[in-house]
Structures are given as C-alpha cells and as structure tokens.
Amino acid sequence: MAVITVKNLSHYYQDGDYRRYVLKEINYSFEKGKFYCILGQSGSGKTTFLSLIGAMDSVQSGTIEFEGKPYQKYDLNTIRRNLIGMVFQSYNLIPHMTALENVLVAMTITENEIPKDKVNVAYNLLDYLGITKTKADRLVTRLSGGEQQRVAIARALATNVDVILADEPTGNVDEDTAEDIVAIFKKLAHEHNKCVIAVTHSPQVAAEADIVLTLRKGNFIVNE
C-alpha cells in the first residue's frame, strides 16, 4: 500500500512574467519497506520535491497524499511532527544539547504515542544506530560528522514515523561512514518497514537503493 502519493504535482518559480517549472505533473507512489533514491542535476528540482513531500513548502498545483489523505487537509506542522521524519545534510541538530537531548526534543513535540520511559528508549535508539551511552551524553558538537548524522537519523525515528526523508545524507561524511549510513537506511526499510526517500548526487548511494528516480525536465525517470 502506498504511504505517500503525488498526483499531477507541479511547482514553479516566478521570474517576472515568466514561470520556470521545476516539477511538472509528477505522478508517483512511494511504499513502505522500500529505499528510494532521487537523482538529478543541480537545479533539477530534487530538493524542491523533498521539501514538498516533507511539508516544508506548500503545494502549488496537484496533490500529495499520506495514506490517501491529501496534505491540504492537514496542518503542515502536524505532518512534520507526526507523519514524516527528516534528515538533513547539515544535520540541523541543536548545538548546545547532547545527542540524547536532541532525540528527546523530537519525542516531546510529537503527538504520536511514545513510551513513557523516553530516556531509555532514546538511549536504546541511539545505541542501535551506533551511538554509545557515553557519546549520547556528549554535546553534539563534540561528535564526528558521521556520529552527528546518526543522531539526526535517531531524532527522525524517535517520533515513531513510517516515512524518513533524507536530503544529501552522505554529503558531509567520508566514504566508509557513507556506506554505514546507507546500510542503516536499507535496514530501516527492509527490516522495520519504513519508507526511506533520499535525495543524493552520489551514484554509489543510488546503487544501493531499491528504486532510483531520476528527475529530468520536471518529471521522474524510473529505474527499478
């Protein structure tokens, strides 16, 4: 069953009297249990697409649905808090907090059902992603780039969502760490039934995906 469906999705940028379309009447469905990668040249609309399905920007034309319900019927904050987790290239962690505290913040703001013992759950989640208790208690600024990205993934998962979006998740880490991050995404999709969608410039990352979507001339070319 599709978890996110886009129907006739278009998006443009206005330049005076000229509209430049970066997305043009895209139709596609994303399913749980799969790891998707979206490729495309700079300016092709990859990040715009991710911003739209991540409810960080409003739909101009067409519809996006979460399990059959259009985004227009949600408050966008509700989608971000309760339905979709986001992982950024720059991590976007709160620098004056520890790894644990960054994860706990996400657990606090969601309206999803979270176990009462949040601290132990957060520690266990971080440990599952390779962040020991000792490192979990450190300020995130004292962690390596790869460790910070793991914390960012833990934060996205902490709200108990089914969809994880990642914007260039391996862009700021070395090759070995990138392989580890991709392995985590594959495990989340295949063993935990998450829908993972990553925007990337990396052919190596895309080679590990179940489905590769290339954005060209505003629409998807699908390679399964």
Second form
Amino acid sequence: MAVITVKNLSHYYQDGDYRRYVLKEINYSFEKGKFYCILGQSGSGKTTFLSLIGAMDSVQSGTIEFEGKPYQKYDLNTIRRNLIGMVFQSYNLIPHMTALENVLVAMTITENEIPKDKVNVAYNLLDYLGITKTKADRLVTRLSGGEQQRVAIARALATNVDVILADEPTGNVDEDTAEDIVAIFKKLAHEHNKCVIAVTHSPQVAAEADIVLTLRKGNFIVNE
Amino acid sequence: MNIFQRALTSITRRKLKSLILLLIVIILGNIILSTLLIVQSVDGTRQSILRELPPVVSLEIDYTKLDELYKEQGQFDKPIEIPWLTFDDLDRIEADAGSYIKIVDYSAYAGIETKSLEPYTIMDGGYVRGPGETNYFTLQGVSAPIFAMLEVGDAEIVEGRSFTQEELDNGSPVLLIGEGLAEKNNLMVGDTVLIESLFTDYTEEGNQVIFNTIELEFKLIGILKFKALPQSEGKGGFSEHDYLLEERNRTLFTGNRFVEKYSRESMDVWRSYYEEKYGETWEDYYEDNPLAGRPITFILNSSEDVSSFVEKAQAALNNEYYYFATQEDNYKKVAAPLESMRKILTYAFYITVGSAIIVLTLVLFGFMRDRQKEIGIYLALGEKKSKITVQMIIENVAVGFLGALLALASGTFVASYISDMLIAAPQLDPQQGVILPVYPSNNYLANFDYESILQSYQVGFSATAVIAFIITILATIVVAQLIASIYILRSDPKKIMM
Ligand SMILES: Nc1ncnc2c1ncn2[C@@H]1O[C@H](COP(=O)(O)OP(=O)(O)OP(=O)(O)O)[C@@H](O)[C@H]1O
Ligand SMILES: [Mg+2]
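Shown: the form predicted on its own; wanted: the form predicted in complex with its partner chain:
Shown next: the complete complex, the earlier chain at its head.
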C-alpha cells in the first residue's frame, strides 16, 4: 500500500524573471517495506524532491499525499514532527548534547505514541544501530562520522514514523561504514516495514535498493 | 529532553555564552539597581518625613499666575481682577471633599500700633522698633476652637482655654497670647487687656502724630506656648527659632469675626483721615471679602487622603488663581537636590533599560546565529518556533536571574557611591536656585531644612526595589530575546540542513 503518493509534482526556482523548473510533473507512489534509492546528476533536483517530501519546503504545484491525505491539509511542522524522519549528509546533531539526548529531543517533540520509559527505548534503539551505552552517553562531537550518522538514523526512527528520508547518508563516511548504513536501511525496510528513501551518488548503495529512481530532466526513470 | 532540559544543557554546556550573558547582566544590573535603590531611598526618605507630619493642605493664591496677569495688564498700579475666594467656594469644597477634612482654618490679620503693650524681645536690638515710641502688634484671627496652630502642634495652651465656637461666631473680644508677651506685661488668664490702637502719621519734620485711636478691651482667656524650632543658627547667633518666637509673641490671637470688624473700623479711620488730608475720595478697590488673599488651612483626617482631597477640592473650587499647597510640595522644594537627583536617575533608569534592551538584543542575536544549526535541527524535527523561543527565554532568564542576584550583592555599594557622588556634585547644591523659607509664612505647612533631610537619607535595600529590579532585569531579557527571536522566525530548516 502506498504511503506517499506524488501527483503531478513540479517545482521551480526563480532565476530573476525566469522560472527554472527542476521537477516537472512527477507522478510516483512510495510503499512501505521498500528501500528506494534516488540517483541523478548533481543539480538534477534530488535534494529538492526530498525536501518536498520531507516537508522542508512547500509544494508549488501538484500534490504529495501521505496515506491519501494531501500535504496542503497539514501544517509542514506537523508532518516533520509526526510523519517523517530525516537523515542528512552532515548528520545535523545538536553538538552540546549526548547521542542519547539527541534521540530524546526528537522523542519529546513528536506527538506520536512513544513508550513511557523513553530513556530505555532510546538506549535500545541506539544499541540496535550499533551505539553502545557508553557511546550513547558521549557528546556527539566525540563520536566518529559513522557513529554520528547512526545516531541520526536512531533519531529519525525514534518518533515511530513509517517514512525515513535520507539525503546522501553515506556521503561523509568510508565504504565499510556506508555498507553498514545501507544494511541498516534494508533491515528497516524489510524487517520493520518502513518506507526508506535515500538519495545517493553511489552505485554500490543503489545496487542494494529495491527500486532505483533516476532523476533526469525533472522526471524519474524507474528501475525495479 | 523537554524545553527545560534542553535549556539546562544549553546553559551548563555552552558555558562561554552563559558567562558572557551573566557578565552583561551583572554590569547593567548594577546600574539599573543603583538607580532603583536611589530613587526608592529618596522616596522612602520623603515618605518617612511626611508620615510624621500632620496632613495639612493650604489653599493659596498662585502668585506666578498673578504675576503673569500683571504683566499682561502692563500697569502695576492698577488692581487686577481675579475671582477671589469666597465663603461659597469653601462651602462647595466642604460639600465635595468634606469627608476628608478635620479642620478648616484661616486667619484674618490686622496691624495694631500701640503703647499699651511692651513687646517681647529675646535679644537686645533684635526687635526693630518703629521710628516713634509705638510698638507694632499683629491681630490674628482664627476660625476654629482648635485652630490650625494648635492642631499641628506649633503651639499649645499652657494656661486657660481656647475659644468657644460661640465666641468665634460672635466675634467676642477674647484673647490668646504667647507666654513671653504675657510675662513681659504681667498678664494672667482672666485679666482684662486694654489696648489703645493708635493711628499715627508723620509731620514734614518727621515727628510722629497720633490722629486717632480705637479703644480695645479684651479678656485674656489663655496663654500659648510655642513649639521650639530646631535650633538652626542664623547670622549673629540670632536663630530662626528666636525670630519666629518674637514674631509669635507679637501676635494677639482672637476670632476672625473680631479681626474683620476691627479691620473695617480702622479702614474707616484711615479713609476719613485720607479724605480730610488730601481732599480726595478714597476709592474702594476691592469688595470687602475677608477671604481675599488669605491662605485657607485644611487639616485632613489622614495623610493618605491628601491627594484625593486635593483632586476633589480643586475640582470643586475650579479657580486657576488658587492652588492647594501640600507638605509634599513644600518638602520637594527644600529637598530639591535630592528630588532632582531622583529625577535624573529616573531618566537614567529608563535610558539604561533602553540601552540594556539594545545591547542584550544584539548579544542574543549573536547567540542565535551561533546556534543556527541547533535551531535548524529543532525546526527540522518539527518543533514549533514559539517553543524554541520559550526555550531561549528560559535559558536567558535563568542566567539573568543569577546575574541579578549577583548584582544585588554589589548594588548597594555602587548605589551609595553614585548617590554620594551626585549629592556632592555642585549643580545639586541646595544653595543654588533653591530659596529656603526663613520661617513659615502664614500657613501651617512644615518647615523643612535640607541638612536634616539629608541626614535621614540613606541608600538601602527595600523589598519593593529588589522586586522591581528583578522584574526589570527579567523583563528586559524577555523583551530582548523576543526581538532576537526574529532570527528564529526567519530560519529556514531546509537552508540550514540540506
Ligand atoms: N534555493 C535555491 N534557489 C535557487 N536555485 C536552487 C535552490 N536550491 C537548489 N537550486 C538549484 O536547483 C537545482 C537542483 O538542486 P538540488 O539541490 O535539488 O540538486 P541535487 O540533485 O540535490 O544536487 P547534488 O547532487 O549536487 O546535491 C540546482 O541547479 C540548484 O542550483
Ligand atoms: Mg543534493
């Protein structure tokens, strides 16, 4: 069943008087339980697409629906808070907090149902992603890039969302770590029935995906 | 990690930021606290001095208004027309503000030139005698059995009694005089006092001639003792107190009706003398109005009533040529250096708070920029902008509160220092610009002296100043943070994160 449905989605950036369209009438449905990779040349609009699905930007024309309900009916904040988890290339963790605290921040912001003993849940989640309790209690600035990205994934998962978006999640880590992260994404999709959409430049990462979407001239070329 | 926990981690783990804010609050706090403490101490001194005083309000002619009128008129020899106070006015005041009033009193005055009484003198040469052999006395009327002078404690009856209402109403020839005058003339309560009021003129050679007399026969019903003034030394060892004592011992107290009657009689004597001497008719400039030009003393039930009374009475009177003088007005005239320091510091307070808001806004704006990423993360996680602002406010208010407490520790010293410096500053010297009244004229407002006011002035803490200070600091921080939060409003998580 489709969790995110994109209909006639177009997006432009203003270049002086000229509207330069980056996305042109995209139609696509994303499903739970699948790991998607979006490929495309630099500047092809991958981040733009992800930011629209991630409710970081408002839709200009066309619609994005979450389980049938268009984004326009929500407040963007609410989508970010309750429906979508995001992972970024540069981790984006709060530097003066520990790994655990970073995860807990997301857990207190969301309105989704979270088990009462948040701290234990967060520790377990981090542990599941390979961050031990000692590391979880460290300031994130004292973790390696790969470890930080795992914390970021834990944070995205902590709010119990079904959709995880990742913009070049392996862009800043070495190959081994990239493999680990891809393995995590696959596990999330296949074992935990999440819809994982990752933008990447890496053919190795894309090779692991269930579905590869290539953005070209504002539209997807689909490879199943 | 709710916003309180987030705030706490930010305060404790981003120490430099907290320290900078703390330091700024301590510095600005000391200035703000000093201004508040000094203002409050000046107020406290005024209040404690005024609290001790009887609640006297004096209805007086506004001489600055009269001056203006004279100037407009351009002729100083012609009388001016203003709506003089009447008994109807007093009735209206009593009708509207009577509930505040304990006693209303005013005094009619008349001069008496006589050889029948020996004047009371404290020092040789202290008393200035007229060029002839006559002595001058003042006949002063009162309008209540417990008249203002007794009520405010300027005098007490040491022998005999005061007037009865009946004696006052009838204008009976009964007299109260001071101890000094009684002793000098061997007068005792119950005595009949015969006074020959002399009307004199001078010949071209400078000799005094008596052209008429009025015989007055009083019954002495009581002896007054006048309250001592604080012994402030005047020139040549002759103090203000001595001067006042002589003045009062040259006064014969009786009812207003009597004084008014006597005034009319003596006016008639003068009129016929004038018309005979110069062959012209004496023009009456004024209608006979015993209240014209007289201050009316209102003694109220309580000091707290003063401002409400003045407000109501002023409305009832509705006469721009009169005003209600209060103890506070008088105090403020004498304590002008303190009061103007208070005024300067009140401005300083607002200026400092204004600058504090600007400085803090800039600093907090800097902090926001420094935390751009953190703010972006909160937004990306779907946090409301209002909550992020509240978190920042909590952080800064907590640090600000600590800074305020630290400022309290040093504030009194700084305040005392600033206060001493300002009081010592030459432009605040009381001798310049402020004219101290030598003795109370004919009202019963207290006579203040700057030195003793200064003695009771001391910079210290009060709960109100401390609370006002903490509220000011915290409000300043909140306002600054709210302005700086424009940064949060304008933050776009996509730009920050992606
Ligand atoms: N805020 C913006 N204003 C104007 N143009 C923009 C803006 N953001 C992106 N663009 C342009 O839109 C196009 C698509 O950008 P986008 O960031 O989506 O590309 P991308 O596929 O993510 O590229 P990369 O692989 O380099 O990250 C680019 O040409 C970019 O310059
Ligand atoms: Mg990109």
